[in-house]
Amino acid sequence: MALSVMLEQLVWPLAMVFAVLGGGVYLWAVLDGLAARSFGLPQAQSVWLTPLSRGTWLLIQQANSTEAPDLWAWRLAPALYLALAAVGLALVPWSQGWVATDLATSLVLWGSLEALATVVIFLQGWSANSHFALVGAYRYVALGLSYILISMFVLIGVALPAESLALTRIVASQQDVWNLVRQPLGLPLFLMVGLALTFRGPFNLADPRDLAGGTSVEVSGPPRLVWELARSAMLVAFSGIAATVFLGGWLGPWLPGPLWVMLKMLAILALLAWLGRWFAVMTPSRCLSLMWLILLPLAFVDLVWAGVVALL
């Protein structure tokens, strides 16, 4: 492979993935701080400095341990969650020919990443050999199937107009009308999946305060830093997929395609930060009812609607 081709098709897209992942994690922390301030929650210092100071503090803090943990699995789980986020962001097309991993089944791979995230989050809680961490892990697994089903119905809906599971084809199918307009239920439902996948806001049932921190209650120091980075990185990857399948990806006037993708991702992250602070945390029973009795039927309606529109 010629050097120029390798740079264009492999090196630059991968560099873009890691740059967006790093910058996106920092911007997410800033947006979350701004959202908290807008709801009157006190901030100890500038929202621009808080992510840096917290990251430095966790980095120099001593890593905690429990009695007889599965240490390899415990230390590996945060890194695996971060790796899943990086793979997810690698699927996002920045322009027609600029994507790190352009597969004919990109949408299926993203769905498998959501399922694997359930395994990794359970591993994080189970391997600590701690009561609260294990309860948090089981909570996530109990609810995870409903998240995955909602996501699957919504994503099949966006694949129907494109007649393809490739994200580049799905973006191209939105040349005239974005899926946000074509399928109005899709994006709101998918945003709920994003909050649930990273257990934030109303769906923070894996690491909640009533479990003293749940799956991460015993985690401190650098492993805690990696876990928090991984949760934020997964949200950044999720915003990239949401911008691609609902907001037309790189499509837009005047600006270059990659810049449009980043602006749309930023809008999704800001909306998620605000929603995460606006909704109160639910009890597991109410969350279960919401998922299975309201959101899952709505996702099925969205899929039927997408099928009817595709046939017309």
Second form
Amino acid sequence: MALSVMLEQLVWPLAMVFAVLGGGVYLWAVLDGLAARSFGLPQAQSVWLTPLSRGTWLLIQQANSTEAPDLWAWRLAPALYLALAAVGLALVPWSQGWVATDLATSLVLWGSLEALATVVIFLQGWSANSHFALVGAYRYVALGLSYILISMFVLIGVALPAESLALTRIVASQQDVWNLVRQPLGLPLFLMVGLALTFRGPFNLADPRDLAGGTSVEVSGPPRLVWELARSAMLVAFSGIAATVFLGGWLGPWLPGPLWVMLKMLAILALLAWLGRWFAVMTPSRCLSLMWLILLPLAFVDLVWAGVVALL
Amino acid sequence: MKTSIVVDVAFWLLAVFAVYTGWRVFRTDSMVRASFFLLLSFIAVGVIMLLLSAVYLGVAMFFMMGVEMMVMALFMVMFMMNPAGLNPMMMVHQHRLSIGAGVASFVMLAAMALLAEFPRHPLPNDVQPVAALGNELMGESMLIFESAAVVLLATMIGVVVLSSQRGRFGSAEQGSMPPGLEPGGDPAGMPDEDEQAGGHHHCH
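For comparison with the form predicted on its own, provide the form predicted together with its partner chain.
What follows is the whole complex; the chain from before opens it.
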């Protein structure tokens, strides 16, 4: 009795989270390779093999060190970022009753993960005791606040029609019409938050080429592998949350709920891969202006829109 | 009310972790490390609040303290002459006074914990902590909270608008003049008029 309850409530949901995290990270790498190829960038070998060979190479490569780093924080930061991604994916409901972490405030917990990610990314850059890494870390902190604010307003918008902060209730509130249609500004804004949170594409300002790799400039070998895994895993968790709050989560005809969630996550990852390759990297000051002067007011409009629609 | 042994074990582990990381705040030698030890301590307290069914307040602790400690670390490093926060520095000062204050507050809080009569109100099964908290905050005090929120937001946006002017010497339409060496002085680093050959202007 106790064993079957434990299997059903703890073991299977957790196994699901780890399986999707692993599979999602691999598929993201493949999608990114396909997006690169679609823009004519040459690929050294098959896009299906590149992530595996790169991972193996990083695993056997020597782990670099610097002069007097904060070794605890430096080694823990990639693992903590990965842990935040895993907690984020654990919040995603696969079907009505199948959620690894079913909390009355799961939406707010996702917001907290975005805030804690700022701390972890800062630690990754700060603890290396190297100045390009430090510049990347400070850059992320300076810009991170604006990403978090936009994310918060967009997420409050989806909580309004559901009258709840639980992701399961937010999915249930989309039975008739998805939030994608009801709040058309929401998903585009949230997608930009996703790219910013994992510093990809136009918002790669923490680990960019102008800083020779930013927060991870000094990181090689297995810690580098964990850091890259964690960045991709965070994007996979993000796609799960985006599919849940904007694309109706498990809702859909014919197929079982979990499969719908995964298909929608895959669609979001493919879109992000393409967007990330389409837009060029911005300069930090332009990014700040874009965030505060354009995207944040749009997030207000989205929130007012959501409120008016909820009242009608 | 029935609590499982898992909850009890989790409570004690988290309590010990919160106290340990709280103590490390004062024993470490860097402002950044001190801030994040404090963050770890608050996160442990937040999880204890989740165990106490305060689902909103516990989770709010994570994001409030996450941003707050990050901003605190940033500003402390910025205002003190310790550029990266990696240089060792003493994290405590006024030793006698702080030891006295610490002992006094410990005795006071411990006495309260031991001597006070705490009410026993077991949670009803149908309690909805988030809705109840929302009614408490937004029922009576709606006006105060909402106006404070709007004022804070307006302040934040104002600060960014004032400080996000692009360009090293001001915005492009004002002309890029380097500032003077003393307030109101002539622009620094400008070549004299007669040294310029062929009417070549460096500043526009």
